[in-house]
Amino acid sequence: MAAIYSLYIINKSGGLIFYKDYGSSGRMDTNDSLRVASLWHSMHAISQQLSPVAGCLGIELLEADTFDLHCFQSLTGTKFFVVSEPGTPHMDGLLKVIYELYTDYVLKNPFYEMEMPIRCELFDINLTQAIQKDRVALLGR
């Protein structure tokens, strides 16, 4: 049983630049993942504008019956969000680790162009290790 179903990274203009599916059932095709990313980008932007709280940064957690969606937005506007099992703890910490991996392996890559899809082998390897480490930590609790 996987605690994390999927990971999305969306650029500041709403384009899906990275998607990884970790769930074994209910896999989405490319079009569905693009729709989810676009919908989340729009909902996040609308929530910032409609919030009665001044300086709201948007939705950070969306809880549903069958999943939780945790979101982290960087200062540059890039959004990282994880879809996980309901009640999975410490997803905010995992999102920050993923952001660190993104800055270390994607942004420091001289061949990467901003706002373009992420194709970086070192990022993939270290991301897989971080997700596996998180799963082992969850099983140990």
Second form
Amino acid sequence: MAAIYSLYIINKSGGLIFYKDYGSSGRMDTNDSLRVASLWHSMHAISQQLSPVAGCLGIELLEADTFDLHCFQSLTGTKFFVVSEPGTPHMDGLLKVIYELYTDYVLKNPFYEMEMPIRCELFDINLTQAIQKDRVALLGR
Amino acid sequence: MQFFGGSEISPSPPAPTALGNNAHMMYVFNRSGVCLLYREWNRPLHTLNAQQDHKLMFGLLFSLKSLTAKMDPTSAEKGNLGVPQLPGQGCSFHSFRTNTYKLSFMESPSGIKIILVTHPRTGDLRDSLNHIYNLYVEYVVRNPLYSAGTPIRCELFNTTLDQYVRSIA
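Can I get the form predicted in complex with its partner chain as well, since the one above is the form predicted alone?
To see the whole picture, the full complex is given below, headed by that same chain.
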């Protein structure tokens, strides 16, 4: 049983630059993941317009019937979001860790072009480790 | 999805989740997207005019529902993104939270959508929304002067609603 179902990273214009599935049933094909990512980008923006109070930064947590979606937006507009089981704790912390990995292994990679899909081996390796660690931590409790 | 068929209002409404008056606003939509009711208690910021605001809210809920139906990681057969779905069909959502507000959402089997916007640290409001739905059935649907699909103008419903919302949020 996976605690984390999938991870998405979208650039500041809503394009999907990274998608990884960790065992959800009925895996989404590439076109669908692109559509879902850009749909989330616009929903995030609309939620800011509907805020009753000034200073809204968009959706942080969406609680659906069968999953939770946690979203983190960096200052530059890159959005990271994970789909997890309902009620999974510490997802905000995990998103921060993933952001750190992104800055270390993607942004500092001289061959990486900004806003383009992420293809960095080191990022993949470290990400897998971070997610594994998170799962072990979950199992340990 | 649970059906809330009880003929009378549940005698004891769900216990309050937080104290104080921190409900911002509430919307009721019917299944075709007509805003039947809009109540506002505490809303300092207006970005759009009322009609545009209602349309945007309905659009957000509609799209978020198609997003959750497509994303649902537990079912294998999800259909295409954006295919219209009947109320209760597909994976829906019950709330989302931003840094400034929390939106709780409920859809009845007949497609009535109830949306309550509260302070971001409010707890789970699913039972409270069911209670509000029961109030709607009691005071609006059973009002002989009310015709379905028209904006709600029932004094009694508004006062009971105000009272109840003040007690929960």
